[in-house]
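We begin with a single chain expressed as structure tokens, specifically the form predicted alone.
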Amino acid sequence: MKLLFSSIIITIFLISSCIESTQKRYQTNLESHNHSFSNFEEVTPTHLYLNLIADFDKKVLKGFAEWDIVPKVGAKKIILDIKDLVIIKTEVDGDIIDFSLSGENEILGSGLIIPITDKTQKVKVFYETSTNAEAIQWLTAEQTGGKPFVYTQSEAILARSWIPCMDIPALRFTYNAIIKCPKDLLPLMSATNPQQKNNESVYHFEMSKPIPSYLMALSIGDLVFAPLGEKCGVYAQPSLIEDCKIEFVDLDRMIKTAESIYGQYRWGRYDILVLPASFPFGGMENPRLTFATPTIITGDKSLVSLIAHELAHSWSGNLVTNRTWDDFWLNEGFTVYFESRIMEKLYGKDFVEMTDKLALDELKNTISEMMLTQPNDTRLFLDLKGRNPDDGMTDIAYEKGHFFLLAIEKQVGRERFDIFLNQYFNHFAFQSINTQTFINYLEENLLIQYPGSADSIGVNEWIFEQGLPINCPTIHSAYLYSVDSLIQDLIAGTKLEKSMFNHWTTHQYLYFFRNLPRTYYLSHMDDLDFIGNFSNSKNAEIACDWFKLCIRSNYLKASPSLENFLIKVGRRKFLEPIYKELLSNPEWNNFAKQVYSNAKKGYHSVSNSTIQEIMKAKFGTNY
């Protein structure tokens, strides 16, 4: 018995020296709030009600924003940012109060400082957007093919830019919204949404769960719902809802899987809304309706692991949030590597060794860049101290990440780490966390059930050190060795021939295009384009690989379609490629800035923002 007990006394004893151990390894000034001015420490806001009339002539949201608040003992104001926002009045528990503003930031705006006392229990904001509001972008019905359409996209730090607000990712709140626009459209929000248009053009929204403000979304357009399942749904305009039934058929299957591999879904109802072609992302992942871009619209479904990536968002990063934008690996990596799992369990192994395999060579040729420039953006955890948040939105924070948490699965088994995350995603539910406090639980939880596997893994090398350890898992995948195969064969001079595509994937097309050699190429574009049409391709993932080689080997024919591509399509991911390729070749650098003089009314902040830098990169001046 006294032998039992020393024995007792001696496990707790190495158990906690290693965790000891582990949290001197790993301790560092982890937290730092450098995206905001306000005050969220002293003063902390709960529940918001928006009440905003949608202006479409004079492109303006108004009306007023009312927090309710809980101030700490000793508070004497109340911070809130702000960027572009005429500020008509304030009042303080129904008192009109005087406000004052600190210095504007060309990339934080402001901060709107109210007086308050440590009594105050509600602060209202009377206010307009402007029509330069990063955050917004107002459509025509030329635009939009349709009738007039607004969307916000306010991810990073752009909800302060038509919602007075702390903006920042620790903070989370509920909120209720009254949205009034024109009769013929239909507004939408993150939150309990309608599915048709009433006579009153008021409508009424409720979030009863705490999200962060960069969560704040809302839509207003001519738009139509169908249902997908008995809790899921999409939205799209008239044109293009029938398109849409048939891309997310799988969507009630695909929430069913994602809840078999990490639990409940928490947020009600999961429905897609598909936005004109001038959003800057693929997907953005407000609860309860995922903003989507039509861009993943095939016909065939190859592109729908972008609504799983949405979907997994659900509990990686809606459920637990990264902290601090540096902690955004937290938010993305999870993210990845969840939707890869639900991809998995839908359509195979196979699938899964195609996206992943791409997606790591794609990390590989990023890292290589970015080592020549910034390498220290190279890290999961990152310093964005005076620059945009926008800047750590790279491959590094979602395919790092997700190769990190990859690695751990590799080490302890994919059973015992399915535990680990459903036990994570429930303990930090409804929960902000930063970087630190990610480390501490996986090592006390999860790694210190493996004695030594904190440096097997290098958990410390993954998350603060520069590139790409040593221990990334490898990525094999036959249907991408076949496209290998082939491109051996054309080298050798076996013709090409149309047969040689049959029942190719989305996938093996990309990686032909990103491993077919520029001596093969330069030589037959013609035959390349004759035989699979590509540059009509109604594929946006294989119109912009291919629109890359055309410009490197200055195929001329392919430059109105590319034109047309340009114009139509505002998803940065292919912009920003595309602009760069053009702009590292002489002979196209005149078409670059004619093509973007045109293109860029349609484009969002977001996207206009990133080709900016571009073109100011080579020229030395906006345009």
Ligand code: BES
Contents of the next structure:
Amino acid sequence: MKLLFSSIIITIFLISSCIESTQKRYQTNLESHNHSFSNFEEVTPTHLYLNLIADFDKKVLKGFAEWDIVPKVGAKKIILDIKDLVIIKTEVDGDIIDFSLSGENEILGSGLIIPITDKTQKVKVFYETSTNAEAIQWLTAEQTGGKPFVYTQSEAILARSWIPCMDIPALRFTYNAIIKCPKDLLPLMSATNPQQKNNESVYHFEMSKPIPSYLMALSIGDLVFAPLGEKCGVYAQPSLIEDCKIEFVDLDRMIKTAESIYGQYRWGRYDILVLPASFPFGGMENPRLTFATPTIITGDKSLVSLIAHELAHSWSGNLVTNRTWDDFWLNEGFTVYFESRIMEKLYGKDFVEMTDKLALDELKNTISEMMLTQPNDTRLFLDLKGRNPDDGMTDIAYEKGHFFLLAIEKQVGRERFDIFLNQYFNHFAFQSINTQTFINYLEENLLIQYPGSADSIGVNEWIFEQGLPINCPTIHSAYLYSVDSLIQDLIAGTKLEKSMFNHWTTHQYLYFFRNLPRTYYLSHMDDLDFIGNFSNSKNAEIACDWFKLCIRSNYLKASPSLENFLIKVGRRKFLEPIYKELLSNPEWNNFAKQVYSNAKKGYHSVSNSTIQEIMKAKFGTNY
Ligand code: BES
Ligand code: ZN
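Could you output the structure for the form predicted together with the named molecule, given that the previous block was the form predicted alone?
Next comes the full complex, this chain leading.
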């Protein structure tokens, strides 16, 4: 009897703990991982007046940030995030009030605590940035090959290194800014922008739509503007503007195409700013003004999908925003999906089959690598507590997110899915939502009409479990299969000829390099380079994949070009795999150290921290 009783108890316990554990596993945390010291539950900042002078000699921004705030009843303080800011003084409704600091954390910075009452309307912080502000890169005239330049990169949590703010994507505010800069330079922001320099060198900006702090952006340089349509255009340094006009000639059509899929573009103008090559990302979706790397200017428009991506963020990300960085896939997965929809409409199915196939191959590689070291990071819904949100910027958010949405599309049909997404963007416009809110909305507004579909799609599996679900769509690309058959011929002994590459696009080359067997390229590097002149390629995507083969096969002839590439280009997507490759081959270790010691002064802090981490893991010391 006793035995029976206790086994019943054990069974009940097992069942209930089992239920509990599934529930737990699928429960999204709400606001716990916000990577911020701010007391956003007590006080809401609604509008920012930013007034800064850019001092290029001292390499600092100096001035004030004044916040309109709405405190909850009983609020006694406001806490803003800051990192490496020199706080000069703080004012509350016009009176100087002493502040204090809390925290001090290597990743998060610290909290700036200012006493207020629940009647307070304005807090004003006078401050100066430090020369090592993580968001900011100052470039000298030598580094730009023209005039000095400065730009910021705020995503994910770097806004706090140039503006005292509640630095969380869950909050939104509008802003006005006044920027003073040297006479011969033009400042631009994620706001209304000037199209030419003025005599006073003081510029006014306004962003009248509420945005999260990670979309705050400033750039100052010798910039000129070229219109590309009634409501769009491009800014670049004078030496590059003509090439930009050619590369982005389809911009106006691209915007109209995007609007035809998910509804009106809500931000007024859409301009592109082409930055110096040290920009650590491909692009950054700063509202009204996408920041872009010059490495997409190839002359053949083959890399403009990056612009489609940043433009797509005007819906996914800027209009409907991830509530915490654990929900980052809501920004990026949706954007990659939308990007490929835009590209398909503009350039056809064949094109997108190529990019999708390359992306899926990469995703599978990434997942198998990550399963060995950080399997939990292969889940769409992340757990970044105590970590740098930058750790979430992997193929998972982008491509696993993209293929998840494609799996839903396949299940319900494109037409129905588009109706749902239009509705989703309208329903949550100018809001920040988390993964659970998306799941509920998906179930209530789409899947409910298809009984059993949540299970057959495997919504929970995609979002909360590791790896790649078996219903991940497969991709076939005729253009890439033609590359496969060339590879087969080469292996069988056919001689390499220039004509074999006739009419190839960037993506065919990438597929070629990624699928060429080691046994083949080890003994054909000279031939390949002679025929394709890849070591001198002006196309950074092609150059990057080629350099990886050069390192693996000890093709030393490419080392001068590789060195130039690493000095000139600061885009982390290229630097990270190249430095990893260099460090995994002992023959190239010294080259890596020596080149990095020269190159690092030209990299943005985002790229430097990644490379330093790789170097440290290999050599055990800081470089
Ligand atoms: N928003 C990202 C860049 C980003 C993400 C910066 C997280 C900091 C933290 C941007 O939209 C992006 O995804 N850029 C990609 C473009 C690519 C996927 C087309 C890049 O930079 O490579
Ligand atoms: Zn993106």
